[in-house]
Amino acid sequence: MAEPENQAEREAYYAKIDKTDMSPLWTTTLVPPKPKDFVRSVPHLWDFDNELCPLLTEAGGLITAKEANRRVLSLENPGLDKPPRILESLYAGLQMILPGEVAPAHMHTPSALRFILKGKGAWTAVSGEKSYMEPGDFIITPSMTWHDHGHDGEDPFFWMDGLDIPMVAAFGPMFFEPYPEDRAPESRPPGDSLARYGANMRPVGETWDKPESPIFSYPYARSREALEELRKNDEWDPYAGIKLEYIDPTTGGAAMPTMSTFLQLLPKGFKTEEYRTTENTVYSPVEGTGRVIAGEPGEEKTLEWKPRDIFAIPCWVPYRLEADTEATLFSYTDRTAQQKLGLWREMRGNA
C-alpha cells in the first residue's frame, strides 16, 4: 500500500502511545489466520536411553529426592522460552526416585499425571491411597490433593510427569502447599478406588461429583488387554491404529478435567495417514520402535522413537506414525480443555 499522507503524524502518535500502557491494535496481528503463525513449539524427541536416563542418574548422586522436593528434569521445547514447557499448554518432566527415598508430600493447583517408564517397587500415594507402580501404568494426581512418592525396591525408578501448569498459569491461580511431614496419612487401602469404580460398578449410596476420575491408577496390564480384545475385530483406524481414551467411569468423559490421555496399538509395519489436530500432544512409546514424521510439506522432521522416549507434536502440525514392530504408545493432550472451550478441531488427511 502507498504511504499515507499523514505518515509522520501517525509515527508521532505511535511514539506517544509507546510511552503509555497501551498499544494500537491495528498495527498488530492479535489473532493470526492460522495456528502456525502463533505456535512457537516444534516437534521434538527426548531420548530416554542415551540422554534422559544418564543425566537423571547423574543427578541422583548430586541431590536427594527430599532436597530437591522432586528430582525432575523439565523437558523444554527448543522453540519456546522459559518458563519450561514441552508445548504451549503442557508441562512434562522426567522424575527419578532411588531405593529408600521418599519424595515429600505436597499439593498444588495444577493437575498432574504420572506415566511409568522403568523400574519396580516404587509407589505413589494420592489422597491417602497408596498405589504401587509398574511400567505403562497411568496415574492421576488431581488438583489440590496431598501426594507423595516412595521406593521400596532395589533399582532407580523413572516416570514421566505431565502437568497443566501453563494452562493454570494463564489464569493465575497457582498455589503450592507442603505437608508438615514427609508422608501424608493413608486413609484407604491400596487398590480401593479401582475396586469401587473400576468394574463398571460403584458402592450403593455413594456418589462422585469431582471433576476428575475417582480411579487414581490405571494399570497398563488392563489397558493392554483391552487393546488386544479390540484387535480381534480387525477395525484399524487409518489415522491411529486402535486408540483408546482413559475415561472417568462415572461420566464417560476424560479422566482429568484439563488433559486427555490415550493408549494406542500399531501393528508391525503399520503407517498412519497424515493427521493434524489443534491439541498439543506428548507421546511416550511403551512397546515397539518406529518413527514420527511431523511438519508441513517441505519442512518435515523425522524422529525415530523406541520405548520410554518422549516426543512432542505441537498444535496443528501434521504428522504420521510408522511402526517397525508392533507398538503401543501412551499420549496426553489438552483436548478435553479445548473441547470444553469449543476450540478443538482435527483434520484427517489433506481434506
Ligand code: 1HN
The other form holds:
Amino acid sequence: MAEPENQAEREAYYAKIDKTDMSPLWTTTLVPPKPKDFVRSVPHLWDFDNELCPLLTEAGGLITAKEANRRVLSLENPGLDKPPRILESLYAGLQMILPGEVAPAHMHTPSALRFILKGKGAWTAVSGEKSYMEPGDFIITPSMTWHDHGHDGEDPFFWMDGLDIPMVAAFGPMFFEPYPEDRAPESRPPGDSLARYGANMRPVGETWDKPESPIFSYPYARSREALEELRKNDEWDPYAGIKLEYIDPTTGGAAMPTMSTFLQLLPKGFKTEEYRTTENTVYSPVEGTGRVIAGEPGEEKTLEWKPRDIFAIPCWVPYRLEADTEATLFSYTDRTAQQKLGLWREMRGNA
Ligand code: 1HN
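Can I get the form predicted together with this ligand as well, since the one above is the form predicted on its own?
Zooming out: every chain and molecule, the one shown earlier first.
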C-alpha cells in the first residue's frame, strides 16, 4: 500500500494518542474473522500416570490439604499466560486428598465440578449433604454453596476440578468466603438429593428455583449403565459415538448454568469424523485408550490418551477421536454459557 501523503502527521497523531486513555480502532484488529486468529490456547494433554500423579503425590509430602486449603495443581495451557487456565473460558486442576485429611469448608461464586479419577473412601459435602466419591462420578459444587472434603480411606485420592473461573473473572463478581470451622454442618442425610430428584420424580409440594441441578452427585455406575443399554439399539453418531449429557432434571438443561458435562462411549476401533465447535472442551477418558487428532489441516497434533489423562480442545479447533479399545470419556465445556449468550456453533465435517 502506498504511504499516505500525511504519514508524518498521522504518526505524530498516534504518538500523541498513545499518551491518552484512547486508541484508534483502525490500527487494531479487535474482531478478527475467525477464532483461529484470536484463540491462543492450544490442544494439549496432561498425562496422569507420568506427570500429574507423581508431581501431586510429591506435593503430598510438602503440604497438608488443610494448610494448602486445596492441594491442587492447576493445569496451564501452554498457549495462555497466567492466571492459570486450561482454555480461554475454563479452569482445570488436579486435586489430591490423603487419608485423614480435611479440605476445609468454603464457598465462592465460581461454579465447580469434580470428576473422580482414582481412590476409595473420600467424600465431599455440598450444601449440607455428604457423599462418598467413586471413580467416574460427576459431582457439582454450585456457586456460593458450602463445600468441604474429607477422606476415611487408606490411599491417596485424586479428582479433576473444573471451574468457570475465567468466565466469572471476565465479568468481575469474584467472591470467596471461608466457613469459620473445618466442616460446614450436615443438614441432610447422604443420598437425599438423588432420592428427591434422581429417580425421574420430584417431591410434591417442593419447588426448585435455583439455576443449578438439585442433584449434586451423578454416580458413574448409573451413567455407564445407560450407555451400555443404548449401545444395544442406538445408532453410533459418526461424530460422537453414543454421547449423553448430564442434566438438571427440573429444566432438562445443563447441570450448572455455565458448564455442560457429558459422558460418551466409543466402541473398539471407532474413529469419529472431523468435528469442530465453538465450545472449549476438556476431556478425561475413564475407560480405554486411543488418541485425538486436533488442529487445522497441516497443523494437526496427535495426543495419545488413556484413563485419567486430561486433554483440552480449544474453541473451533477441528478434531477427531480414535478408540483403540472400547472407551468412555467424560467431558466438560462452556456450551451452555455460549448458548445462553447466542454464541454457540458447531460444524460436522466441512459443512
Ligand atoms: C476450589 O474451591 C476447589 O473446593 C478446587 O475443592 C479447586 C480451584 C480454584 C479455586 C477454588 C475445591 C479450586 C477451588
